[in-house]
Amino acid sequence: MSDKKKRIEEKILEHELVPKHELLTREEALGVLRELGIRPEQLPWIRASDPIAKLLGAKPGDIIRIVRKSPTAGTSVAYRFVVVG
């Protein structure tokens, strides 16, 4: 990958309209699932081919945390289960 393309992709993650995405470690993912009392496949899905998932290096079976700014709640946290595709 060229340096120019890499810089463009990094800027996408920093754009003000793109919420913060972070790939959870295995331990963090297990903690979230335990806290919510669910199995990973019960989370909303995101395909591994999604541009953000690709930028994060997410693989099927991983969980991504998405933190959005919310005018009513301050911040809103959501999780996505990475699936093949």
Given for the second form:
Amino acid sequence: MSDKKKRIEEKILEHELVPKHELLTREEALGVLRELGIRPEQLPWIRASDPIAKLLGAKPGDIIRIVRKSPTAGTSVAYRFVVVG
Amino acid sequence: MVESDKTIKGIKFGILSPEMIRKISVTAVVTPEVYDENGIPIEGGVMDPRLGVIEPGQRCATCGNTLAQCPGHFGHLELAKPIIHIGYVRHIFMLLKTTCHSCNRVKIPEEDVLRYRDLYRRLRNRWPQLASSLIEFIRQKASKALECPHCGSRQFKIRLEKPATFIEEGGRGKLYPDVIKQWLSNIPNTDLEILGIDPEVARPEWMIINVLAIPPIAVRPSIVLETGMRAEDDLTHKLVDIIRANEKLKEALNSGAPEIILEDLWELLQYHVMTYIDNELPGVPVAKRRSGMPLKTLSQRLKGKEGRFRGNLSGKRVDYSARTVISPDPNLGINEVGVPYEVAMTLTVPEYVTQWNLDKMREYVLNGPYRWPGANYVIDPSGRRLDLRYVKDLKALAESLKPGYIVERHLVNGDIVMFNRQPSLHRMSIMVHRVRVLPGKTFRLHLAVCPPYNADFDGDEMNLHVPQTVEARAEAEELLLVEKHILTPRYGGPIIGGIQDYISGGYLLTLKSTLLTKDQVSDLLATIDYLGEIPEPAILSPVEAWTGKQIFSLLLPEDFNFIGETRLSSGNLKCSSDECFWDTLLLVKKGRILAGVIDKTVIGSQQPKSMMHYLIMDKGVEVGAEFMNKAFKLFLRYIEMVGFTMTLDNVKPDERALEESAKVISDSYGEVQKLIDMYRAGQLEPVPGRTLSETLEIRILDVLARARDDAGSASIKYMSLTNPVYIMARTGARGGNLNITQMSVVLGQQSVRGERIWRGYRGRVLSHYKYGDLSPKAKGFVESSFYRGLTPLEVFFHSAGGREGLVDTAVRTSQSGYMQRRLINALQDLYIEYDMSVRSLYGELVQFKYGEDSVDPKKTAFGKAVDIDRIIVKNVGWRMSV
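Next, report the structure of the form predicted in complex with the partner chain; the form predicted alone has already been given.
Whole complex next, starting from this chain.
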């Protein structure tokens, strides 16, 4: 396993332009969906092959929370539904 | 409703089957003849009376209805040979590629067919995107098969020869439509499903036409010209062509004509049917009228900006609207629009007669349609519409008016209308104004509303719409009234505000040196309908005199405080304390201007954080609108009193300025020459990522731009503070330092595409220069000013630069228009849910919180919850010193 490649991948998370991503537990995910009153596929999608999804070990059906800095709101929270691809 | 309320859950499109066409058809069309010698439509022709009513008063031969009720009826034409429907060529091609030529099954093994079908059914509803990519995958897999998994026969490659010929390479060669039809009709339903076709509504063999539906006459009405000649619709012409070609083919078939002739006739029929459906096919000659105009056939009716969808369904022409040239009227309020009498007497508002407005309505009716304010129509309680132009006795009608009648009265002062200027790029492009009926033939508007409409008066036209119901009027007034759009949602600042003379006028009025006599004060206060006491004069002796600041202060609310630097507060006129001599720090305490002048940053349009902005935020838009109405009138009256203009002498450069700027420019020439020498000697250090010559150009451009700026500021330095050109530039009323520089000292470098002008002869722009001359003058540096006048060569360079500007604007408008259209189409149905998330109509989340902070810029202090600084100034500003 290329040690170099791994390091680059890990660096993605450290990059200042990449916001904080985290995988939700099943309970958290259900809570989020209930709060928003939607079905999971109505969330914006992210492919399971997306580098960040791979890094988090996200499987199709999971939900990822993204907390990013925003010039207007300080921090803003967004969610992504992981799909096949 | 009639029987039961039915709700539309969805729309499904399919293909008409030959059986269905025959079923809905009321007559078979059999002859290419249209009219007999008496001009009566022939039965069995394309204008057969059974296809629908054409003339008013007639009754339909099929349904017995009159023109208004009869929907028209389809006929049909039996084609002698099947024809490929040009709109389905791509689908037919796909089907031929994915199915076997001998057993006509999809080239996927049986067990996979079932597996895919189940998968597809499960995906279809929940994952439409995935379902369609599955279909795409199956199609590709099926078309790659070399051997049929069902019958094992070898597969041939199918080629599509545009527009509609299919070739089976190595097999049967050209596939004729009847062969294809046979092939398609053998494909079983289960196989079609996994190829993405719903066989219930779209059996593939229906894509090959053997019965052509003849549309009702209502779809293709003939027009009677003044000469009494009949002009048929393009579709009718095309149908006649089809029938004629069909007849010929039929004859040839019956008489057993040779194969080649048959094929030619078949080909001709194919051509006619193709162009009947789409007359803009690539590689197909366009069917033309005798005049050479291409025929507008079915596809052309639907496509494009003027087609059925964009032209008639998404956008419609409306009644109760007017359009004319606009002109300015500073005496109107910002909420008003001046409407000519002629327009006011054409547009109407339906008003219900009640016991309270009975007298008023009688008066309108009595005035009739030709005297304003009158009425054009009266609708009686039974719904009958009386045209007042033809009512003999208006007096009697007016007498008979009673509650329950509706009077369509003329537009009167105070009516609510919507006013619009294209391009309607933002929501301020359509605003509600109150009507002011005026003599003249133009719409009049207040100058302060020019910025939101982006209007000027060089011939601009605008549209006016009259809402017809009380609900519409209430909604329009609540949402669209001009004063509710003083603040723009773009950045939260006022988009409506002072422009041009309002700014110069405000500045002149509030100057420290402005002293007004009692007569002048009375004049000014009369223009703004001031009814209070005249304040105590600032100077009592030898004559009573008032300052302009005093007069202006009368318009401000008494508890309004504001502290802010003005635009003038820069350079050596900078003020940062309230003791400042230059009077450029605006200080408003308890509604009185204590120091400072008015300029663009105080009352200007598109100036956030200005005094006007805070006034509106504190006191509301109504106060703001009223303030603008009065203040702007005041400023104009004052500027009229003192007179304000510019003359050639105002841009004449001072002797010293000329000397200085000449030195600056000749110095820069020296610098440029040095750069060129270095370049020639190869000593120039290239900028990273640029070639040597690019570096030189950048450096030269930089030097020359600096030279112009330096020359400009050197000359502006010597301008008098009373110079009107300078006043306009400084206050922000019109023009800037660059404009002054160009007028009085030096025009500067002309450019095309951001480069010095170099195109023309080889190595030089014009034959007046030496080959390879890199000096400023040879490449478009204009050292003359508009005051001094340009040399012929300079004029050439200047016009080259000017042309680029014109081309740029032309290109930009078309590009941004298209971009706007696409954005609107993509975003129009999004809405903000109660939880502040942005969602699509299907409930998909687009933004988790509107704008990430769910803030309306119009309603907050620059996105913050509280603006502490402002709150302090607002409440204790009158005690503060800076």
